[in-house]
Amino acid sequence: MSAPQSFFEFTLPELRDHLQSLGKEAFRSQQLFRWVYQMRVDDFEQMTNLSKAFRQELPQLLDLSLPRVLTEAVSSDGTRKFLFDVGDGQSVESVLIPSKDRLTLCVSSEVGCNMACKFCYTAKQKLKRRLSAGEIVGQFLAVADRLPPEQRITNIVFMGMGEPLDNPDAVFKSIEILHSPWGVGFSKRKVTVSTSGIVPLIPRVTQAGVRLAVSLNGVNDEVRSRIMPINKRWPIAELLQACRQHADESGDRVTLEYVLLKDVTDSIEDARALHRLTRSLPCKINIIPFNEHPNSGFLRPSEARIARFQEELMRLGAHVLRRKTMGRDIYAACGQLTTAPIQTPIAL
């Protein structure tokens, strides 16, 4: 007989097709996805609508195993880090960050990642491999598990390890996955998908009906392309144009990120710049004082000199926000990500 296969990567279609191949009635679907995904049961033999029979046959179909927590590291901000083994001897991250009125998951995509952003430490890995579906799914339910009863994930930003659109069949399946009334029934609109600017995928974005964030960085294609080997495939007029499609189909304003790296992408001129660029698309900026990691060859600017870049912003009439540093302390912050040896935490 064959190994039971994941629960966690099927949808409610896929399931009840799986299980009527096997003979069995389709709504026993659904009864599987309210007692897993909506009671959290993780015995068939408690799922007690169930024939004795049937509970007794699915351990050899079906596997409600969830990728192991190996290390947990908690922030002086609250941000909590999880390392998880996806098996084959790797590894991924993911971050649970906290706020007044939300509590963000932010989950990897791929153990690595191919796109080489200069300033990101995932990147030095390279990509090792891209993560299933229910390898994604699996992130959100184990961390939800270890969550006290009166607490629960608000928001799913896919914006760990990886680019979510390096791997577009698994990101779009376990939002599916994650969107069912029958299961989590997690809001679409409280999912971000965010891309380096794989262009011609970003209208898989807008189908799936999640928000899109993207990684800008760059106001000219010299320092874009310099920063963001991506660009020189899809440059900047390209990556614009798919985004203002993006806010045209889905009525939603789009989140440009923008890191800010000293002597590099923070200057008031390139503030201007920013501006003009953006200024016709429905966005809000980002903007991401650099947080360090070991040999990046980047520095973050000063207080002042990211105060006054957002301050020019502003004056010109952008939507800016400066994104909250959260988890730098223990490498959990954006652009820290990696499953390389946990290294000596920062000083704040």
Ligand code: SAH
Given for the second form:
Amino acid sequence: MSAPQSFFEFTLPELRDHLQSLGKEAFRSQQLFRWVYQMRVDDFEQMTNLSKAFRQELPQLLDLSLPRVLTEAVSSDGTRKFLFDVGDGQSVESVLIPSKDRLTLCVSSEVGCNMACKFCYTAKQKLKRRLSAGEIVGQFLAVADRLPPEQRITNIVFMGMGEPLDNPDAVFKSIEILHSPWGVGFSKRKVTVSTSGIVPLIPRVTQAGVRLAVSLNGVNDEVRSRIMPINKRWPIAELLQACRQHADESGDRVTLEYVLLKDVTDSIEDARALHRLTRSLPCKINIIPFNEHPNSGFLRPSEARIARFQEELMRLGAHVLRRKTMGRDIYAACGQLTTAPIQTPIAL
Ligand code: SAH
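Given the form predicted alone, state the structure of the form predicted together with the named molecule.
First the chain shown before, then all remaining chains and molecules of the complex.
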């Protein structure tokens, strides 16, 4: 007898095929999805519309366990960071970010990352492995299970550890599973996939019907290639062309993330160049002041400089928002996620 397979790896059609191959009725898959995702019952014995014999057989076929939470940290601003054990000695982080009318879950797609962006902490931990769809779904459910009844996750962003488009099959499958009307029924309009710029896979974001965010971070190929090596493979013009195509086909604005690194990407000329590059693209610009981490070699610009950059873009008519720094005291802010052991507390 083979080991039970994780329930969370299956889409509804896949579960139906799997059960049929075991000689079970197809509609059992809907029943199971409802019990597990909608009622959050994690014990087959309690699934009372299934026969007793089937209930007893199920634990040998399907495993309902979620990634285990190793630690949880709570920031003074309410942001919560979870460290998950994903087996084989590996772990990933997810961050839950409250705001006025949203509760956003930032999920990881990989343990570590191979994109080697110079300013990102996760990049220091090279890619250990890609997560499975079930491990991504598992981050969502494990966090959702811990919320009080009056709270629910309203948005999912693939902005945690890893490059989602380096692991597209698992990422898009996890979105299908969470979107299933027999499952969580999570709206695709509330899901954002962020990429460092794997251009040939951007059309898959469009096909999946979710929102696209792109980490632009540089306004010319010289600077961008220096801080994001992936730019050597797919330079800015190609990346923005792919963004334009996504915007045309989806009718959606693309979010462009732009990290402000002191004296590298934060000048007024950079703000103007950013505007020139993006003014014909339906987009919103999300500026992210650099979050410091040990030995990064980069600095966060002063508040005055950050404000000047943002104001210049506003003056030029760009749709620009400053991403509020959340969870910096617990190392949960953008670009601070890692599961490597060095985690010195930071003075704010
Ligand atoms: N790999 C994907 C998903 C990660 S999203 C991507 O690159 O889009 C993480 C975001 O945080 C990216 O926009 C990245 O540019 C930004 N970031 C990385 N390190 C940062 C840091 N130290 N401070 C602020 N933002 C950072």
